[in-house]
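Read the single chain below, which is given as structure tokens and is the form predicted on its own.
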Amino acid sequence: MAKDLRAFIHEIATTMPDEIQLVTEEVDPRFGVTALAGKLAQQQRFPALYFTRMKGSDLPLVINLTASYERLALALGTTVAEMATAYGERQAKPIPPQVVRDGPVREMILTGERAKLSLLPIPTHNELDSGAYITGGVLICKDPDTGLHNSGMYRHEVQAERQLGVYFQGSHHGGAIYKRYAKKNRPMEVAIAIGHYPTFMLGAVSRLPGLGGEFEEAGALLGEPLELVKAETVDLMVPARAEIVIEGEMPPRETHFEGPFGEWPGYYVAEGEQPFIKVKAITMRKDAIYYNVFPASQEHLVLGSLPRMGSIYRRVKESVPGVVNVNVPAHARTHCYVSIKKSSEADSKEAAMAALKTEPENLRFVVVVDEDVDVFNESQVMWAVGTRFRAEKDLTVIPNFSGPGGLNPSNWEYGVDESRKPVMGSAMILDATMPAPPLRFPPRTKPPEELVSRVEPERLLKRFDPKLVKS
């Protein structure tokens, strides 16, 4: 089966059946989808939810599909423990896309007045959001100078039947390309691809040097070339096996008020005048599935964290070859845990600085631990901090490290008159590693590894019978 959204849904349903749940009652896209997902989140449950009946639309909707590292590891064909290293290693081996003559995304072609956004079950997610938002779409554009395609995931507010907002943060490559078009007083053609195999979305979120390369990155993560087909009304290539593609153009010097919207830090931030898209066409499969990301939730954080892990691992490895693993925990995308096989006292600081340089806008807190600590087990990380970290020598604070403003409210200074001004962000490094050789640290307590590896709990453990103990 070719790798696309429905192939991944099938993989989960057959290999992790408890990880996807079906909802057959009609649900209102305005808060109904996220009310259920939010209720489950309160119970620390994050299954994928497949809604078959969406009010006002004939299309089904899936949310939370990419809300767990276990499911993203499945998409990469690896384990949670190995996914960051696998991601970083594949980044170094991009696979060029393959152009095909036709694809499922062109089974239905709606242009002009027929290209109505109301055909899609676009949710309103959080209570103070200004309206419905496309959150799982990958925006594709082309650099006017090089002709290279660039893609990224942004938020898109439904502003009219055929108009979508776009929010570009300061470092977004899509925003830089749009400014080039605006400077030339030319509209920027765009296409928003909705619904594909998760590695396509991960490629679009990856931290890549320069403009472009996301299609090649997606191929590397897919393990095969990403199939592309010519768009209908814009001069762009789009994923042939996407569920839906929205085509349009962005006027060069026009804006529309956009927001508020609940962003990944868990706050309503960044509202104001922003550029927008005039929709020209919608192409889709006849039985298209609408893919949605739950913003400001675990899914939003997980989907953004894994690509950063891969990029950080690759960058740290350039400075510290003994890097073992990297975790950007889903509950705190501002944190990063790095494990290393330490050969010198400089390794810890170099590893942390490489991580911060890879993700300067978002990282606030880097913990470096030894190779015997599982960075995906936060209890172990905190144990290392408690037993191997001395604040007076192992804590490093880097003031004014990141650019001012942005989506993190800690990068703003607030006045009593409700005014605010952007300020530089700071970062903190905790070196929770043991001294480098030849200095010796007390050994960890553990049963003999030889015996642990041979134990078979499934064979030994049986249900306890209370009759064994007399009351």
Ligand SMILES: Cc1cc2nc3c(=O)[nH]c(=O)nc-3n(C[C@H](O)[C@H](O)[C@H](O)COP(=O)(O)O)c2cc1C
The other form holds:
Amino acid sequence: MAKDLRAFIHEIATTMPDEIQLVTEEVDPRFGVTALAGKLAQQQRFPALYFTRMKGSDLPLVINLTASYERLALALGTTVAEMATAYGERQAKPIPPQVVRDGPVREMILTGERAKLSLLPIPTHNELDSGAYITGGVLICKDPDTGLHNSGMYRHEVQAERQLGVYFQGSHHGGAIYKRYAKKNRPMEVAIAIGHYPTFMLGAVSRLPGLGGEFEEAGALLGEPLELVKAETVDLMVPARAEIVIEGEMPPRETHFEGPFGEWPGYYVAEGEQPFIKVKAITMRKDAIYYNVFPASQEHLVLGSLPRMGSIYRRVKESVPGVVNVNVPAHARTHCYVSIKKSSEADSKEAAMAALKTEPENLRFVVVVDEDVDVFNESQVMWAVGTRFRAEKDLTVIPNFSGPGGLNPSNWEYGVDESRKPVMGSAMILDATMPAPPLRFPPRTKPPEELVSRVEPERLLKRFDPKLVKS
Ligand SMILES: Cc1cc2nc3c(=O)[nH]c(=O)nc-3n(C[C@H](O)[C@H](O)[C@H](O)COP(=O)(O)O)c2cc1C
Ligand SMILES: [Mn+2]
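Having displayed the form predicted on its own, please output the structure of the form predicted in complex with the ligand.
Shown next: the complete complex, the earlier chain at its head.
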């Protein structure tokens, strides 16, 4: 099966059947989808939800498909324990995309008046959001000087039947490219691809050294070239196997009020005047599935964090070759746990500093542990903090470390008039490693490994009959 959104849905349904659930009752895209997904999130449940009857649209919708590291690891053909290292290693070997003549995304071509956003079941997610938002789209544009394609995931507010908002954060390429078009007083052509194999989205969110390279990164993550076709009304290449592509252009210099919108830190932030997109065409599959990311929830965090984890692993390895693993936990993109095989006392701080330097905008809390601690098991990380960390010497606070940054409200300073001003972000390092040899630390408790590895619980365990104990 060629790798696309439906192939991935099929893969989840066959290999992890409990991880995808079907909803056949009619659901309102306005808060209906997130009421269910939000209730499940309160219970710490993040299954993919596939809605077949969306009010006002013929398209089915999937949310939370990419909401867990287990599922993202499956897309990478690896395990959670190995996904950061695999990601970091593949990043070094880009695979160029392949241009094909036609593709399923061109089965339906709607241009001009027929390209209506209301055809799509675009949800309104959180209570104070300004309206419906496309959250799973990958925006593709082209450098006006070099012609290089660049892509990234951005939030897109539905502003009118054929108008979408864009929110570009300062350090991202998309906004920098738009500014260069605006300076030339030329509109920027864009295409938003919705719904593909997760490696396509991960490629778009990867921290790459320069502008562009996201299609090549998607190929590297998948192990095969990404297929591209020419778009219909803009001079751009788009993924042939996407579910939906929205084409349009961004007028230079014009803006529209955008937001508020619930962002990844879990707050409504960043509202104001932003550039916008005039929609020119929608192309899609005949039976297109609408892919939606649950914003400000675990899905938003893990999609953004896995690519960073891969880069952190790569950067830490340059200064601490004994790095074993890296986790940015699914519930907190501000945290990072790094395990190392320590060869000198300096290793812990070196590793933590390298992690912070890779991800200065988002990381606030780094814990370094020894190789015997599983960074994907937070209980173990906290056990190490409880038994290997001494606050007076192992805590490092780094004030004014990054920024100024606006999305995380801990970076805000309030004036007397309640105005808020983004300030520099601070970070904290906890060294929860044991002292390096020759200092001796007591051995960690465990039953004999030889016996543990041989014992077979399934064979030994039987149901307990209450009659076995008499009162
Ligand atoms: C679900 C999701 C939503 C995102 N939304 C935005 C956004 O609205 N604005 C933004 O600047 N970055 C957003 N990002 C982060 C960018 O996609 C990411 O930093 C990407 O690498 C930017 O690419 P670029 O530097 O090529 O523009 C989002 C990431 C994810 C996973
Ligand atoms: Mn880029």
